[in-house]
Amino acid sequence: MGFLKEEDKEYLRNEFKKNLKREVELLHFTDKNDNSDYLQSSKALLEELVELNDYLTLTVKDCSDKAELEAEGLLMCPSTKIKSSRKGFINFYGIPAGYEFSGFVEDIIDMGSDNLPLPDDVVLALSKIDEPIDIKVFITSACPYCVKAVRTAHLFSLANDNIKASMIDAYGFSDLAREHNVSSVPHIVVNDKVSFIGALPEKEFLSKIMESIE
């Protein structure tokens, strides 16, 4: 049995045809000996998915590949990072279900397309950004508006390569959330110097942003 519903199968049939322009790579790091149901069901949710639009396409790596991981620009596995021949880093620490899904998809179809929904303030001020910058947003599946902020991150890191933008499951890297004193999510940290809690409108999250910068 499959995790997509036969009709959500179709809609993002329709969405995939409609928006898709370019070839999109879901590109997913997993521990090939492990055989646990988180593990394999993230790989399954992303093999369901490839197979719904001739553009996109799954490539699965092994954790234990640490040059290809360091390469990719990543640090923990499972990871799963959305590339195309368009520039910017989106990437997901865990598996985009629950509410993360739709922005997972979301994510697809930007890399796919054209697509950057943000103001032209916004896509201004950020072209200016000539340092790397690394944010991390740190999420629960059952959290309703961290798709919000993880979006956003995603979103500045098309406008701008220069930019870093990785979901990170709380639970699942819980390691690391302690490290950041995660305690309630969306919580976002810029550069591991700046960080927030809840999905800001982007000019606000911006000027978070450009504090971890000045």
Given for the second form:
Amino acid sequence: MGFLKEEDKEYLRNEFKKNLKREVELLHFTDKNDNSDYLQSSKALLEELVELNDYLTLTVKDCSDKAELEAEGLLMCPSTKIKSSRKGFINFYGIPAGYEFSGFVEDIIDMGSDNLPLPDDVVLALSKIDEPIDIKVFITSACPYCVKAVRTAHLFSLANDNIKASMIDAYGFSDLAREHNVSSVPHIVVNDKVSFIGALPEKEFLSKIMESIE
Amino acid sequence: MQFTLKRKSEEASSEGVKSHFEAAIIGAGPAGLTAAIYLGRSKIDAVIFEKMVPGGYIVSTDWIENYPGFPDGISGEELGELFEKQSSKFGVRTENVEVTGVNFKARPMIVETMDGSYTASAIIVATGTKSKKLGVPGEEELIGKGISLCATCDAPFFEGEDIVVVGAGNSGIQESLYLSKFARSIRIIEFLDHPTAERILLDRIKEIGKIELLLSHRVTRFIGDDRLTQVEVEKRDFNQKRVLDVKGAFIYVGLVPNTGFLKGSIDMDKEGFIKTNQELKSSKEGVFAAGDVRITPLRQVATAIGDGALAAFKVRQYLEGR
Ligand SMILES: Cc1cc2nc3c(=O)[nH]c(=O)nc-3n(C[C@H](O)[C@H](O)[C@H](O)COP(=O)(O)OP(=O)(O)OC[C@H]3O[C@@H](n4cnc5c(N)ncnc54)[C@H](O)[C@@H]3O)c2cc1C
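Structure of the form predicted in complex with its partner chain, please, following the form predicted on its own?
Time for the whole complex; same chain goes first.
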């Protein structure tokens, strides 16, 4: 049985058709020997998704392929990175389920187009950042506010590819969540140095990034 | 596993930049989305501003049983999604942006957002509320470090832990029921000598052995360095204080209206809830308020929906009568 309802597929087909201008690759790292519902579902969902538009492709690799993971700048598995010829590091550790799914779709569209729905002054400020920034956004899939924080982080990466931004399912990666003292989401960690809670507006999010540089 | 798909309204995806509308709705909760359905069906050129996710406050609750039409109950997430799906059908444009200011004196009126200004001839404020905090020492520092305002978001972090829920109204009890699926024990702290929640909810907490009600108690302090470890409570009248060892605290003690961005431009009570007449008109011509954000004796989905419909109807009359 599919995960997406027919009407949702229709909606997505239209959105992809209207917006995608280039190929987008969903690079999915998973444990091929793990038959858990969690991993199987996520792979099946991605398979369904890429069928909706010819520009979309899915590459599945195994978690044991450490060299590949590292080459992609990834730390953990399972993960899904959205790639295209557009610059930017948009990644999801764990499954973009629940509310995150909508953000995942928007990220695909952004990677496959030239969209950058951010205020001009934020884009300008981001473009001046010339050092590596790592943004981790811890979420739970039932959190309605988290997707906004994930989206903001991912858009920041599109505005400047010195910025790497990842969603992290705090439940699936509970050790890392504990290490970062996560008990409310969205919990955002910038460069493992500055952390804050909540889906802040873009400008305030930006100021947290600046704080991590200073 | 569920995958929630938010749709863009049909209008929004086909049209480019546009900054004047006949009507603007601020807030896409049940009240705002209902108003959007009515305005859209009347073919009034309208926009709805939402800073977070469409659906409003209900999306952060796990289960709703008192909204008619869903005899078996429905999750807040699903209900919010259905409201949005229905409202997006009728052509009202959605702008996912926070409204930061207004000018109700100008004609047309001005709505300022993080992405620039818009103008509108009529406005419905439907920005709802957020959780009230207790204002006790330790609270601000420990929010996000054991103190939470959203049970559905954060419950998994408290698996097998002892926690407190502050407030024994409907929200506090309902969310305690949800949290009981995760926590080892829950003490609900209530300042009054009786819980104010519906009886049906109170009966349910009795069935779940691990929930205890501490009536006539108030929280005086949250304790912990990097993480909440204890809550200090005081028994009313006796001035007896004691400390409870807990890992988590969820606060449901009331609501604060989301009206800061109005900066006093319309009449409100001292807490910031908007004053309206029976027709939901505010003190400024052309500005209406709907749902939890206004002074009203009951704040529920059912009442917000009714407000949204009435406000849209009054906006239509107002626009036609000018
Ligand atoms: C834990 C909990 C459990 C509940 N359980 C029930 C229940 O079982 N049954 C029931 O009937 N009701 C329940 N409620 C109450 C119900 O959620 C509210 O009555 C209802 O959501 C009110 O709708 P509204 O549209 O007036 O406001 P809200 O739902 O609060 O919507 C307001 C919207 O405006 C947006 N907004 C705010 N400020 C701005 C701004 N400046 N710019 C742009 N957008 C803005 C917000 O993000 C929000 O989406 C519960 C509430 C909570 C918190």
